[in-house]
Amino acid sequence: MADPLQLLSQRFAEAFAALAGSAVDPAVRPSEHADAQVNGALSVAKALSRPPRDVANDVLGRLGDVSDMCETVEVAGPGFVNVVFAADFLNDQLRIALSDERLGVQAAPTSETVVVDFSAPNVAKEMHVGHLRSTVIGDALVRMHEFVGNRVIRENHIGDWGTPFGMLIEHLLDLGEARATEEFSVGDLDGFYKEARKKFEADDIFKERSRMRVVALQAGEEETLRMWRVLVAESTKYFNRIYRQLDVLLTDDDLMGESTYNDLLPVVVERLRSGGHLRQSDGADVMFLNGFTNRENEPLPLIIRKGDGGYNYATTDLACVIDRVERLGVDRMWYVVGAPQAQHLQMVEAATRAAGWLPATVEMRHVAFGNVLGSDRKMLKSRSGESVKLSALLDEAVERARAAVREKNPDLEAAAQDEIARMVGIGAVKYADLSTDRVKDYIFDWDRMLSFDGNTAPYLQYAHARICSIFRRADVARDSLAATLPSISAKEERTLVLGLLQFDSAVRDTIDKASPHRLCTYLYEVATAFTGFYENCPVLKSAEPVRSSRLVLCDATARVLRTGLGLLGIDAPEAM
């Protein structure tokens, strides 16, 4: 099974190529006047200096017999080709899709190994709303790659190494491990970090102790490493609570902190030096890469090792590339990181390609994203002016959802209300983020994201729940319809089926562009098409065989909605 528009495009592409002598995009699009419209004749006519209608008719003459999929194919307007698909063809394609557990979404042509680098909180610091986008976008892309059969390696590149750990370990010693562990257990990582920083800035003795502790840490002194492990372990417990609350796939097995690459850092320097890529600048080892300059148009250095012998973030990122290419054998590396890191990642890619570590066949992709803003269009902050803690935001989402669910369905038992509130609240936060073009900023708006109208998670979740209620009222098991052949007659049925059959294209387009909002838009269009179908095509009141046929369409819609929401990491309740 494939998207009918894609199948049509393949047929027309051959006819256009035969006429133009080269590949041509037929530009097949949905149409208000037919099931599809082919617009390619306009561009070809311009290239050939011929009237578009003549070109369109010429293409139809080369098209061959398409009666197996088309009911009518007609030239219209200034040179468009309007196409109406044959009902039997649509019925058959839907039947094939429903017999497939992936609902017609095609597997990747060849399974690729894909590393997705996302979330990346810092040890001894709480996750804030700024971590939301990386975490949910990365999780959705992981789910989609796995869905089409790629081997996905999740890497949570946490900040667990460097000079701040000197002061953190010393503060841990001052507090005592028991008290520090207690603070971590109640999620007060920020308080712990701020106290350590305050002492570091105010107390010269503490500052010197911290510096000496960094030396001990980097030298591998066992007791210092043990205390460092305590900090990492307690922080990881906190991260895991957030990940469970947010319902993302990350586990301890996915942790790849900065410390993981420590032994590789000298190797990076030596390999760059032996390859003739390092230069000296103010005592530091740097790389100067073509095309990168500062504001004064001077060459911009990528610092590999500082003048004091310490390594930089770039060194760790270069080590990551070596590890992922040479140990993991990746085909793609996707970095789900904020837009401000664009130049840094571009320089890392340029450096690894110049060094010969990153083959041309391996993709390094920055999946950039914008910021979460408050109603004032500034970075979202709490009332105290600090970054909003992610755990508090998710708790509030569930509480607000509980009130909305209680208002919509007050007869639900308390336990059911709690579970649905969790699905709706967490789903609303994730969908509001994912449904926004990731490269753009978006305004965090509780009323909009929890609304049961519009392009929101509650709207899609309610559409799914409403379909489930149809089957409860019909007293029909959905799997009993497996052998029922759908029949399409009404306009709204046709619109819905055409939408359902585009699931494959929507998923593949989303992966290709690494943009979850495209799948969100598709699911919203399907839910909207279902509403039009349900309001104009009676289901339970229709006589057989129409009743069963329309129940098949209901089942197909529910399956697409549930599967699509699942690819976004969002639950689909069966009652709301």
Given for the second form:
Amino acid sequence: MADPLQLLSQRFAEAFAALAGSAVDPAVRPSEHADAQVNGALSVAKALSRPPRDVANDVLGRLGDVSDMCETVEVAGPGFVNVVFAADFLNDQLRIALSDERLGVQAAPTSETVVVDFSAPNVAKEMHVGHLRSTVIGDALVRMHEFVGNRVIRENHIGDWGTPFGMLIEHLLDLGEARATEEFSVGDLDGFYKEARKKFEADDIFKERSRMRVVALQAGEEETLRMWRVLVAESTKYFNRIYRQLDVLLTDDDLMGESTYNDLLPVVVERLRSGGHLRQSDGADVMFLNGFTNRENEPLPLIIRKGDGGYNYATTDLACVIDRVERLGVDRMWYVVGAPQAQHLQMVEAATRAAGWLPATVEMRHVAFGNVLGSDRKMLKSRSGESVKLSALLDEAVERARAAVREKNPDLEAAAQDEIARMVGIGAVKYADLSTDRVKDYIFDWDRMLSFDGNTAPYLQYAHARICSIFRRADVARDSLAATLPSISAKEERTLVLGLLQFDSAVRDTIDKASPHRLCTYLYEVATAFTGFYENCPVLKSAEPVRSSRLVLCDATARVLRTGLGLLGIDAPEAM
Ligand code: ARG
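One more: the block was the form predicted on its own; return the form predicted in complex with ligand ARG.
Everything in the complex follows now, all chains and molecules, and the chain you saw is the first one.
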């Protein structure tokens, strides 16, 4: 473990436990007055009805020798303990972190198998900004789990089955495959879907054809299946274009659409029936689960099989749990799905726990997220009021970034400009999404996300590029510093190093809470600490050995920023 605050917390935890007779959180926090403040005495004092300063002094008495890590340890105020770390200790911790590829971030204690269910757009329908959020958040969480050594299985649960496919296939037939393929290739999936829907509602013959087509599809009739595959293939081609534009890890190998679970659906019903979990309600097979009621406070049924024999979205998710637990042997299942599906996922969890398919040791977690809003605080829409075309949105991000990059650095050659504009534009869109608490809505604001100031991708990318340029100017190769020991003295150096050493805690906290914005906040703090350092501590103008020590801090900062951005799925250019 690299984080000095955590190491300090461990030492204090023992002293507190000895005093209180039970485990106590020492409540170690960063402080304005010292490197760290230990607040645990306050709550212990309350519980024991003793004066807090007495308790604090008592704790220090039991602490043992901490001179290896602390320069001063003092009781202050109403009963905090202020701690200043020893410079040698910080130097040493930084040296250890830098010799590690993961920069001090610990591996997970045991490598777990984690399914991340994310992106999940629907075939023959436009991917909307909600799918963009799921894709970006899911991709970041995948990268973090992999970084700490977990085995990650990405599953893209695309909506590729169900009754709408009857009408979609009939519309495909009417239009001709060539025309349909063309509409899909220009990303007009919504147009296709809407035309099909319009005919379905206006034309009884079309409606009947659609019904018969669903029957044929479910019966596995060959020509129908072939046309269904055309729709799926054209749609996934379109999704893949967005994934490549976004630079996320998803590929066709990760497709686990709803249709994948077809064979398991009768098994779900059979198992539930023999377990005595099914009830009849209006001709449908349903489950009633404790704690779920509708607005009238009546028990809310989870529909497993409809009266006409058709299965539901929920049934597929139940099958999915069976597959993930029994075939994949998961430890955790993370569903990166919009907040409106909270109840659906809660019912799926309750049903599978009740049926005994989801052991208590397996985590099922809804990684929920809010909406993307326009400047009018309503759901983000294009100017014409249609849903936003993601591909065009991402192109616009790159275009806008190109203008910003050109302004900042007009001398860059065109090819470099293109590449940097891509990294900055896509990075800005992703970071704007990831840096706000995911459960909240956020406002999509071009100027803010592309600003070089504030908690944005361009700010962090620029901080990284600036450090790379220091090395270019100094004509020093970064890896030549491997043997140089840092030696900090100035206040800003200490603040920066303390920040860098918290990378471990930041990553693990982000994974624990499944909240990428925590890592963003951390990286922003590191970049800010670097600015403070760089403005107050000359690097290249200093004499040795200070110069090399400061170059080590520059290198360490660049590595943390680059690795951290990488965990968010964002590139860090070396020049901007
Ligand atoms: N396709 C769904 C939608 O667009 C999301 C699926 C989420 N995953 C799941 N296992 N239900 O809303």
